[in-house]
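Quick heads-up: it's one chain on its own, the form predicted alone, in structure tokens.
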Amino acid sequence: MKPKIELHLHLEGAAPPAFIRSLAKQKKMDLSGLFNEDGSYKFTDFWHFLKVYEAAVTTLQRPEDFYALTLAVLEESAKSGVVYSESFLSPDFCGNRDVSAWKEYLHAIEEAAAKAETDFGITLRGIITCIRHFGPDKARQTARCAAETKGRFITGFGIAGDEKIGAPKDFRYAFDMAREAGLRLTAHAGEWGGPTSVRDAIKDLRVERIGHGARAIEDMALVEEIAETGIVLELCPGSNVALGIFPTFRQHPIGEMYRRGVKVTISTDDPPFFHTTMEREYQMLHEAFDWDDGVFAGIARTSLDAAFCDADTKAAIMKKLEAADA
């Protein structure tokens, strides 16, 4: 199995449904309405998905819950050959954006990541992420958590949530705070907000990566600009198809963007919600565009180059990619 790099993964959104049901049972919480008869997550559209996501997160109440979650998620990722992962972490769900409480949760997540690296051979780094529909004031609190814990493990700052609420410029202060702390920057855009949301995120938040960005394809001048400036797209084809943004993998713009020289990467977003894995993403893209091992190896190297980790970590992961190529 070829080694893979994943740059766009929501930690809570990667929680296996059985894991959440087990936590709910332990805590005598009735979350039965969140699941289909087969045990999978149940939602009708993106906005319903956000509600189900946030309801599932209510089972994660203590640092030890996030320790167990991190181990479970990384074990699943490693099964698909992921050797390096960057996960979005939200202090909103870990101590309600209180810096002291957030540090306790972060310590548990880091401990689990270290164990997973030993046990499963996967390296994790964290991108602290504010939630757009929670508003700019809470985003500032989240940015403070990020600035206070920036280091080898916490390497980036971003924004996720409902793209139709507010505008990127509303979150400028939070991003400036994170930038001044030395954090690398990414932002969800171009999933539901269209190409204008991508332009605004690049211009107003000065990010180097865009989470999703697939709908930039509706503005070919923007696609050319992204290719020329080297902005990296954290594309999640399976997520986009599952949510109905594009009908099939073959109709997903990742193929055209790659052809036009855009730095594309491949991720799963919230894999159990969208019934995907990194291995499935690779297989579906191979079937849709006839991509071979050479294309995927190139995308893995693009992803590693775009990763927010330090040089020593990149060098260690590069050795794994080179060994596989050899």
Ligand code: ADE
Contents of the next structure:
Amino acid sequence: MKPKIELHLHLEGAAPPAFIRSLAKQKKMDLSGLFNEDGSYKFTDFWHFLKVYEAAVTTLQRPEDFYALTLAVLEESAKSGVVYSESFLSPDFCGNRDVSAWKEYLHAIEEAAAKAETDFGITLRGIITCIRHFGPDKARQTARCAAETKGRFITGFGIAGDEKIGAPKDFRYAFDMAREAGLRLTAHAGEWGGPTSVRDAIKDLRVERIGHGARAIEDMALVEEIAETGIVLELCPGSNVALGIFPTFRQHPIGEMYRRGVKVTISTDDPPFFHTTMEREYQMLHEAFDWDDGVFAGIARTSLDAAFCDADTKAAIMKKLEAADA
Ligand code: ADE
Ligand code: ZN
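Can you return the structure of this protein in the form predicted together with the ligand rather than the form predicted alone?
Then the entire complex follows, led off by the chain already shown.
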């Protein structure tokens, strides 16, 4: 299997539904309304997805739960050939943004990551993410958690959540704080918002990567600017198709953006919610655009180049990519 680099994965969003169900059972919580009869997550649209997501997360109550979650998620990613993963971690769901509680959760996540590295050959790094619909004050507290725990493992800061609420500039303070602490920056934009949302995230938050960014395609001048400035797009085609933003993989803008020289990368976002895996994303993109091993190898290098980890980690991962090409 080809080694893959994933830059956009929400840790809680990657929780297998059976994992959440077993935590709910342990804790005697009735979350049956969150699941279909076949056991998959049940939601009707993105906003309902956010509600189901946040309800599922209520089962994750202790650092040990996050240890088990991290291990389960990384085992699944490794099955798709992912050798390096950057995952969004949310202090909103780990100790309510309290820095000392957050440190305990982080410790558990890092311990699980170390075990996964040994057992499954996958390296994890964390990007702390605030949640847009929780508002700028909470984002500031989240940025403080990020600034206090920046290091080899916590490499970046970002924002997820409902893009239709508020504006990037509302979160400038949080992003400035994270940047001053030396964190690298990314922001969800151009998923539910159009080109203006992407432009504002670039201008107001000064991010070097955009989470999704797919709807930049509605403004070719913006696509050109993104290609020229080298801003990296963390595209998640399967997520966008599952949520109905684009009808099929063939109609997803990743093909056109790649042709126009945009630095595109491939991720799964919240794989069990969207019935996808990195292996499936690669297969669907191969079928949609006839991309071959050479294209995917190039995208893996673009992704590694755009990763927020330190140079030593990058060099070790690069060896894995090179070994696969040899
Ligand atoms: N949080 C988890 N998945 C998300 C998505 N696709 N967009 C915005 N916020 C999210
Ligand atoms: Zn996302």
